[in-house]
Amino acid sequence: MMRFAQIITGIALALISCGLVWSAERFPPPDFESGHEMPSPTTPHPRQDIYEYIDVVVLLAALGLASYLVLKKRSRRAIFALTVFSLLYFGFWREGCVCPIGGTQNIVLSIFDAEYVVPITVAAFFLLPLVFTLFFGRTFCAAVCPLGAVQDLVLCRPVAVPSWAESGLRLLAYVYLGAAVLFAATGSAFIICRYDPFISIFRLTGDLNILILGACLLLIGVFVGRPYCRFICPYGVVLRQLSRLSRRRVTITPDECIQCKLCEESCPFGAIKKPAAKWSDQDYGIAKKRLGFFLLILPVLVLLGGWAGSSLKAVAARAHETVRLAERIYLEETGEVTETTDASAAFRATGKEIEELYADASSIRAQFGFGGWFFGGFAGLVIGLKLIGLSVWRQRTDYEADRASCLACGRCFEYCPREHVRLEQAKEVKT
């Protein structure tokens, strides 16, 4: 109602507008009789500031139900009704934008650009997500994400995805992380929202390409438990580590655990982590050699990691627009090409010189080679832990929901008997 308001708003201005000029006008209007036709847009409308303060409003209360129903409530079908509107609401009626996903490169870009300031709306959508969930876990995950949402509610024919290879596809998420940053810090593009998977289905339009890859992603989502949230998603890697530090966390169990196994089929994210009895003396001996192994290896992975990241600088700079427009402005130059483009037309009418350019295309190839020390460095670090993390034994006695990996979808409460008998006493005490 909001939106249709604000549009007969805008129509009436505009008929108030037209009638003023056309009173004024001293010509009459060009004649379109050739049959040129507008071009429709293909982004969304600028939305005026109220509406996405109204968007942050939204965005905390949903985080806030969020955490009750999780934490308090405990009630599955509440959280699914949550992640229904979340999609509705920041999926298709807010058509994806702002993301708290995408602004990690808005928040990026402001550290290392002094003159670019984040808006307060796109810094809120990034910080109170990470703020709910180093106090309540990854509630934001559990029914307020609206890529989350879209996924969680094709999943149908869930399929365990065996813990090896789900470590190893994670990684994939770090990787996309640190390119974002890297990408995001140089001004060379925000590849997060360019390669968003779901954007094109929220706006009903957009690069076909991408509407394909969230129509795949969607498909492998009705067997494997939210792919792109667990193997991709680069904001859910900052949510990981912050979770772990959560002040309260998602249990199984309301109270005491019986072991009867029967959660253990209800994880479709591969979260709960079964009971571990202490290693063996050999079992211990051998954990203990392979892991002085890899904290030896850590700094060898890290300095791997960044030579082969620096070693990258000249693909990686092409992203950048001036490092594209200078090896046009070369290929035109020394006659390898005969044609002009528009970016090229365009760079030689400011008559800048072509030195200048080369100069800043140098300038930025520099930076990306400095910058790739630190993504690959990055790598080669949480390859390094990640293997450092299997020679860490844990015992547990009971089943648990991993701090890290649960996205507080609430399944296994349905599950529990020990919940089943919580809720009986609920209802005997209403009664």
Contents of the next structure:
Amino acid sequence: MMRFAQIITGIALALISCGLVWSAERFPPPDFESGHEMPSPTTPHPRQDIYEYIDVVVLLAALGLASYLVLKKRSRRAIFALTVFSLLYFGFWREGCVCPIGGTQNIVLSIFDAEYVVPITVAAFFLLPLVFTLFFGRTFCAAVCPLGAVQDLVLCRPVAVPSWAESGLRLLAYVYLGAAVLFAATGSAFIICRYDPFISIFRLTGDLNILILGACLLLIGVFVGRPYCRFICPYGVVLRQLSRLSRRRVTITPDECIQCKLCEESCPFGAIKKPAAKWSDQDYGIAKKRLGFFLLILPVLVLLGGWAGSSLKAVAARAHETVRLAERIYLEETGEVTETTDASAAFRATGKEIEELYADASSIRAQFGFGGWFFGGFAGLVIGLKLIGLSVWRQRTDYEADRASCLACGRCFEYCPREHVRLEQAKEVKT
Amino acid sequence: MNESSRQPCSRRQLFAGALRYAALGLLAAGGAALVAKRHRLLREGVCISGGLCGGCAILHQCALPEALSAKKISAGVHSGRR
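Here we have the form predicted alone; I need the corresponding form predicted together with its partner chain.
Every chain and every other molecule in the complex is listed next, the one we just looked at coming first.
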């Protein structure tokens, strides 16, 4: 029944989206004789301030309700209903903006740019899910995030991803976070927003390539549970770490695990950990040596990553418009190109010194060089820590939801026989 | 007193709890710093909307020249004058 409702909702939303996207394309933008290209909108129209505060209140209420439904009520059905609401409200009506995922960049820019101020509502959108995660786990991912919601709706035929592939693919999210921070800190680009795969679907317009990317991710999402959330989402990286510290967390069973193994295959996100048998002396010896080796190479990985990140500065700096302009002006000055662009003509019209532009570009490249060390070092550190994690044994006596990976969707609840006993008892108490 | 509150806290739980409140403190300090920066820039008369008056939350109380101009144009449009 639940699966049927999911499929019907998914198909309905897809059809509505396709229809509206098509209708938007019926009125093509005019062809400018000057060769000017119509810029594609990147943000929705500004809205009245009061609505932004209403959005914060709705976010707060949704987070509170999600936490209650996941931890107290333990109802997958209710979580699903809230997921649909979040998709409609934060996704289609709110047009996916502000979202905490993109808000990360505003926060970073606010730290590095002395004159940039992040709006209070954006700060609230960024901070509230983090605070809730610290206390209740990833309930934001469960039913409030519209990006997660749209993927959850299309998940019909989940297949298990091997743990080695899951671990490897998860590195993408760390690299993406590092890159997003680097580009935001240098004031070059907000790559999370620019390459948000579902924003075009929510806004029913936008770049065709991004629309195709979103459609592909949704197609993959039919078989692989929430691919964006698990392998790409940069905000998810932060939530993963905070969720490890959460005060309350999802428990598969409401009281005690009877090791019936029914929940083993219930999680489409591979977040249920089996009981871990104690290692044999031989395994322990091997793991100890491996741990020592990985601890030794950790600084090497950090340095190597830092060097690699810094080496990319010339390429990465081209994301900044000043660097692009300086390179264009250089080509025009050296006669390698004869035509001018709108940007280079506009620059020349300002009367600004070319040397000044070159100096600015050089300064930005230096920033990328410096930031590249941190970005690459961070990537190296993450890889090193992943390897170290392979050599550490963690005691587990029951089937447990992994604190970091669990998206708190509540699918595992109904697989637990103890949960059914609890529900029966609750019914008896009511009658 | 319930069952869980009687259970002794393990070293791992204690460590996680300390980290949790440290993270919470960090988030609170970060949020306060953002608000303080906003107030400081407003006090110094710096535009906090990157020069974009459209959609600016504090346009009605802003006295920067661009804002005064924007408000004048906006008032003209609303009263039917161009």
